[in-house]
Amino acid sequence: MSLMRLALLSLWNRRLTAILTILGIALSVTLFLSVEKLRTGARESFANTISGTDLIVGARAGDVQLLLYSVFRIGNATNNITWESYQDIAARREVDWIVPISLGDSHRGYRVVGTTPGFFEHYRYRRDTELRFAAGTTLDDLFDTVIGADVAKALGYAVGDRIVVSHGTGRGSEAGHDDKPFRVTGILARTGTPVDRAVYVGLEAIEAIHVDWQGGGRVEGLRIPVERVRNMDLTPKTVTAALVGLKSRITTFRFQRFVNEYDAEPLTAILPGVALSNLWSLVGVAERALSAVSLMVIVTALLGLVTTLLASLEERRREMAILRANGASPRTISVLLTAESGLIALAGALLGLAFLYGLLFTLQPLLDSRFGLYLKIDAPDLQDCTILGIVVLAGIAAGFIPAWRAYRRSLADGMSIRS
């Protein structure tokens, strides 16, 4: 306890020096645990962009290349799904709920989804997290539309704003279907996944402004008015995918292979969990040169340490030789210089940790409503204290060497006075 009360003291003695360095490697340890937080944060919200889904079923296609146009919206499909396959599918006992989604149009960039109610009521994210709307409310009409929270940002509209759905999915004319408008019942509160960036129409009303199209374009001279389009058969004959809630997960990979075998037309069923791990693990290797790079950061900060209790040694060389006069052994100096190593380090790390429950305090709202990364802010985890433990112990570790210096150093050493 002497020898410990002695190590604060000297400290003390130098404290300016002591909490620069302090400082250093607690920013060191906050940006390393700021990292880890946001790598972790970010895997879990990607993973969780879609939850409470069971399968997703399309066309045939690769796992990825499905998850990507059917959630993310990313790229088109290969084919569609027939209608009738479609409802056999859903007419299967296992089916607890299913939702259609037809793509192929946009509204200024942003893809127009053709769904129906069910899709607001059975998408989940954020493991079990519903969506909710900021505004308005859901599809009632032919030609109501949803629109998701960064559509109505980026572009500015409101409850009761009309909107042109253009044909095709690039940034075109919104000339395409100009004369059957939609009309904004509702904007979907921010989730932080694609749902955000999308239009949401009934899967009715994407038949309706097709009526007088054919063959990717408008049928010369055919222009059929909204009344009548009303009163016609909407059926869909297509969807391009669907989203799967089965009563029970027991039956999952039965339910897979049924679809995956499926005799009318080629189809696949995809476990949206298993795709979105697969999708980040060709997509995650940023995360990794992050942890890299911060890691390389605490390095620094131990090396400086390193540096600045070799360079204060060179100035205390009076007093560890005061010290070894009234009695200190050799190892007591080398404890000693260990010991005020070990405490720079443990207060660093402390501190770091700290700081970065005050950054989660504070970014934590801003993060979730601005970008839609949750992160929690919980009790550390056992990574979190074996990163400290390792921060603490590479401190007493980066003391050895100016304590096996001093070790060496003889008495005379320091009474000696150097020109």
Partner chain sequence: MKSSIWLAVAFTTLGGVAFAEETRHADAHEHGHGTFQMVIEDDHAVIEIAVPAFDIIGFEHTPSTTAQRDAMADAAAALSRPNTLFAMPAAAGCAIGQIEIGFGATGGHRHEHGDQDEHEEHADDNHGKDDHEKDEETHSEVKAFYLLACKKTEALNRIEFGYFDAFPEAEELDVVILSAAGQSAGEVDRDNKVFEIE
The other form holds:
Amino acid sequence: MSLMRLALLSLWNRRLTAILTILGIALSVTLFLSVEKLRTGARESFANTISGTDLIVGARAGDVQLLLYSVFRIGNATNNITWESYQDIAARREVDWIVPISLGDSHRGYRVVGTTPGFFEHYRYRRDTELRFAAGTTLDDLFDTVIGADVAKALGYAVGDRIVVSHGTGRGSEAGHDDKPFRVTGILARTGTPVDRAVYVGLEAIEAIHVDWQGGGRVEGLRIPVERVRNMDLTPKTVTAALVGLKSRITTFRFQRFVNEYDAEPLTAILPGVALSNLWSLVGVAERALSAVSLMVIVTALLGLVTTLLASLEERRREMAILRANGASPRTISVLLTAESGLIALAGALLGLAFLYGLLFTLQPLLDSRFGLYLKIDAPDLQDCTILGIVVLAGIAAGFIPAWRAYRRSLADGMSIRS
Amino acid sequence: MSNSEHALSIRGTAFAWEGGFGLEIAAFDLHARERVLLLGPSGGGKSTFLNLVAGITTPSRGQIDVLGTDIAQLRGSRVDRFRVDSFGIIFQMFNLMPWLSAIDNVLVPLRFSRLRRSRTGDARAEASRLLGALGIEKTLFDQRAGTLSVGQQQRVAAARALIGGPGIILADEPTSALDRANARAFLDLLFAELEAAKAALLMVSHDETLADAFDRVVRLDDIARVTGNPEGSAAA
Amino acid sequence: MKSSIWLAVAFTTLGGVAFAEETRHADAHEHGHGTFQMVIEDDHAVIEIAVPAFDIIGFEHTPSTTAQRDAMADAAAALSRPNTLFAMPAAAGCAIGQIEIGFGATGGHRHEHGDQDEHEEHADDNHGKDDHEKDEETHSEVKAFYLLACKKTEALNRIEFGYFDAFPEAEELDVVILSAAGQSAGEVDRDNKVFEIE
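Since we've got the form predicted on its own here, give me the form predicted in complex with the partner chain too.
Shown next: the complete complex, the earlier chain at its head.
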């Protein structure tokens, strides 16, 4: 009979407490690892929101604010850019492409984005992934619209449906531009980014639906029919922001300086990657707090392990005395206890890992569809392994305390166990 | 002093617990194959005496010669190996690990003693033979020890003490949990196997009625002097 | 032809009034804090740093003593060793193509490294009165520009900032790196000298 088998049989004898302890560690490990997964997943999803755009230009604002309204469609621009400035920027030699974004209208709670077909061509997410049409095609006619995947799914729209855009960004005021309905010509494939939650129309269409509006309200008695609108000059007066791609990356900082120092109008150009990381460092505090909390849970579970082992020592005094009488050295007894503790921690860590993958496989589709949070399921990475290793090592270390106590006690008790 | 005549020989040994309590043993001898009953009241230093003999506690002075080796001089895990090589030990009760089978309990010393393992040959066969000789029915061999009666458990403990032929059996009140008839039967079976194994027996008890079965009866008071209250201190 | 573009870039960034306002973080002149910008494209990398002169040479006025002139020369020598200041993976095989270092004054910046009272005390210290006045009037900034030619820019995945060992007064650099993989930004400081490019 090997010492290992002896230890395992002894542990099996106390299986209820052992299993509960293992479960405690497993759950804490699962919690920590899934928080880490969510954290990195969220960060990646976040950082992957926009790529391939060198600069975003908007009215003078903080870089995070500009990023929030132009990319995440959160909040509103304080000012727009005049069409003249936009044209000026677009004409620069360094500019490869420029895509305008005009915000301010909504459709049943989803933002309406006035832009050009160039948007679908140049917008990139997740490491240079292009937007794809799940159905239909890009904008062509004045009253065409392309909708994001979430919009199509939530509102049950298909290509060919007619929708009405309302003024402002609140829900409810559906009667807004009801005289000028749009036809859905395309539905974008899912991206897991805010692109999915918007309705896209041509820049001129934004002008068109506002020709008979003034100062945020419909001009009394003025209803310009669609056919007359088509013949009007629909050149926009302003845009909200512009995405810019440069011919050479080298010119980025110089171009940014040009925009920021643009005399005719106070403008801001941001590097989306930099703004994303600035924004993330704001969010990151909460994220790190979450990590810290789940780390504390692991510590708690390990403390539970120590407690369980210490409590078990009392009922195991007899076992220790028998082993001592039959040739086990105090060191052997310490090793038995540390091995047991390490074994529990190892079982807990592995079970925790199994739970994590179980969770990932069951929740991944839900997270993707509900929150646009795409978690990759791949083999545990170095960091996961490090955490698991630390848990096992901490488990072994946790065994030192009861082992030392058992060592001391086995010396003091000797063979005289009478209870 | 170390010759084959002595299984155990103690000279001028003293042990002190923290706090000034102690036990002094002037001289004690156990001859080979001799059966000695050591009588003493509870709390009279019997446990300390046994711990000293078994090398679990180290004396502050003097020598404890066991089968030709001064156990007081052994250090570290060597004393633990020496203990299992030389002694078979039976406690008053709770001798067995209740979750192991009877036969696995008997095999425990062989795990730690290469010497006794080498003397045993087929370990399971020998364990079965001993259990049978000590009156355990075959059907109980593979039962969890915790399900056996107290009497059966003591006999399994005796089989464990005897396996692999250690020179000395140390027994700490092994019959105190048994009724008189069972105690007698236990001793008879134990003695028969001692004969076969050619081992000496040092049994500690407070029960004088067992005296007639032994070669010699020694009173702890006559060979040892308690200073303070070592049992009380030991339990603390 | 390509290299002429690079030279043109180098000239426009550093030549002329090179100390115009930076877009990020340069609005505030804060001792210990500088910026590090790097663009990787094709087989080239351009690095541009802008740091308060205090971080590099320990003072911000025109050098007036021999010791101060020596300090400036030492700083210039240290700045000429970008592979020590900004160590990149050997696998990238980057060689220095061009280095430009400029010391200059920045006008109209807000003063952030101490309030007025502190400065009054400074004046009574071993600082001369002239020094003190200069200190208050001007801030100067060191700009350095490096053009690297790399064999394998994909291998450029991290930079170790030996910069903090070379300049004991430097505390922090805001890092922005633009490459084919995207834009990455962050901070490096004395305790955290390695920037991983994602």
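C-alpha atoms forming the largest set that superposes within 1.5 Å between two forms make up the rigid core. Residue numbers count along the first chain shown, from 1. Here the structure is a predicted model, which means the values were calculated and not measured.
With the core superposed, residue 52 shows a C-alpha displacement below 2 Å between these two forms. A movement of the C-alpha atom of residue 34 reaching 2 angstroms or beyond is seen between these two forms when the two forms are aligned on their rigid core.
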